[in-house]
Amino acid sequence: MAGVVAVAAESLAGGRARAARTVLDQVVLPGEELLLPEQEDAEGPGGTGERPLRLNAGVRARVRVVCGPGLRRCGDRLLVTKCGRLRYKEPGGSGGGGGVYWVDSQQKRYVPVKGDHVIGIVTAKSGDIFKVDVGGSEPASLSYLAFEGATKRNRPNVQVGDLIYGQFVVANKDMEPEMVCIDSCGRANGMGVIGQDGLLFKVTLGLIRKLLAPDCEILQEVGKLYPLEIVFGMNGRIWVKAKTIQQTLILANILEACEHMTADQRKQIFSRLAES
């Protein structure tokens, strides 16, 4: 670990940039360069410029190469904003090129994403918008209309300290984010008020996007071990609930010691709660 983030700090110092798909899965640091294939192509063999002959020259294929979070455009090149090990994802479609870079690291403060689901804390109340908190550098708003049914004379039931769970639809940095609990077809579709019972707990970014994924083992397990409800939000917030107290704390401690924990490790305690 050390050698490589000695290796990036290196390139970093010398100002070169690097072939992003030789520095897959490895750390980057703040302020690195990457290239892109079609950028590897122009520099040269070597780095040094030099632009290798090509029969078709003529013709060059145009690749949609999307920024994720830790990463963003500088010309045609990718600058890396934050430290972590840059991961790509290839492209759903049948065309060759492009895909997905991002930068996967340890982050605990949330910056609102048009899209994303999120729990929230409503805070204040005034007029017709509920505040609700999200862990980012402010609250987001939310209209008593944008609930499942909701009209000026039926108005949803929302007092301070609900937990609502819900998605952005606007979230930039010069507008205050704003949040609904319903989707394109005004249906809740899970979305609204959390239950009063259960326990809201916080986690990493990285842990919330590690057990949504769809290959994700540890929901598997917990899923065995007792009945269970749980929501998560990618503003690291996970609630659950269990038919006790004392499995809700269990599930609670299983999820936040998961992040840390290797899959033979898992499987011990998962044996050992099974047997109990």
The other form holds:
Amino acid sequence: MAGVVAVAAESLAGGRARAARTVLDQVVLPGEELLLPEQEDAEGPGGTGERPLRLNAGVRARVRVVCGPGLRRCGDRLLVTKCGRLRYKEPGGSGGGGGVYWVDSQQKRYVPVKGDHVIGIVTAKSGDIFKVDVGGSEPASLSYLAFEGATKRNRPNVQVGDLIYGQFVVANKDMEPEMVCIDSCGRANGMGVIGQDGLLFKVTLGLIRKLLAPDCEILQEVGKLYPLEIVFGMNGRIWVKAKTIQQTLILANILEACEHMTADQRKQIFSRLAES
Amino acid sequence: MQRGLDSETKRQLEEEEKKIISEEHWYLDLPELKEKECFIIEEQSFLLCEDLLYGRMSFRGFNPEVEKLMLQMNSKNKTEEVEGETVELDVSDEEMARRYETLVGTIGKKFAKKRDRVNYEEDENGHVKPTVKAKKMFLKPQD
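Beyond the form predicted alone, can we have the form predicted together with its partner chain?
Below, the chain from earlier opens the complete complex, with every other chain and molecule after it.
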């Protein structure tokens, strides 16, 4: 890790922008500029030799590149705004696109993003809307009609202090975030009030993404221990429930601790738990 | 006696009005700025970047509804990429064709006049089909 940071510092001191392709999976620091693949040829190695003649010079089909969290557009280049590892995803089966670049960073503070599924706590009920605390700078608003099967006469049974699993429909820096508990077809799809009992605790955002990755071993091992239910919110909140309080607490401790454990330590703990 | 103005004077008056209005309108005397086409789209969501699983999970039968949802939502993510999903047919094509064949007869009978209703007869299965009978033409008497 120290070696990687030294390399990054060196290139920063040089003041040249690096090509995004060469920096994949390496640590990038805020303020760095990254070149997209098309621009690399133009920069070229400093001044040596002639520029190779390109037959198709002039018209080049530019593909749209998506810059994800941690990156911003700066002219034709990408500007890094968070420190972390640069990641890249190839464009999917549809062909067009150009891929997605983003920075895999770690933080505890959540900023509401449209489309994210989050766990919120109802803090107030005023007229037709509920105020839900999602861990951002403002409480989100949730209309009472945004539940499955809710009408003006048939109001949902939501009290102050309830846990809600919903998604954002409006989330930008200029407006108060708004969330709903139905999807665009009007179905709940598992969203809504989360049931009784259980335990809600907070973890870092990076851990949530790690646990929700398709090939996460932690969840597979946890699922073999005993019957349980987990809800992950992208705002860093996890709700767990098991048959007894002790099992719930064990589960919460495992999930909080697995961020800082290596795979071996984790396996040891799981095997010890499986015995008892 | 002509009340009101004729069309020419009206037109002139309108043009003068328009001229006055357009002179009053303010505009920026700047050269046209060309918007540069941008090839980079900014997104703040992690959904595009990583394929994340659905947030609600249940293991070993703790909550059967959530387990059903898990299967549904996670397979939806994977099959979204598959193009051309085959739709399961409730009714087979042959049955559909048969149904339409008899439907023509039943509806046709409804709109046929009383004389033509004789032409429609019932099949063995109770399906109404029109039978084509030779039309009775005028026979010229032979000498």
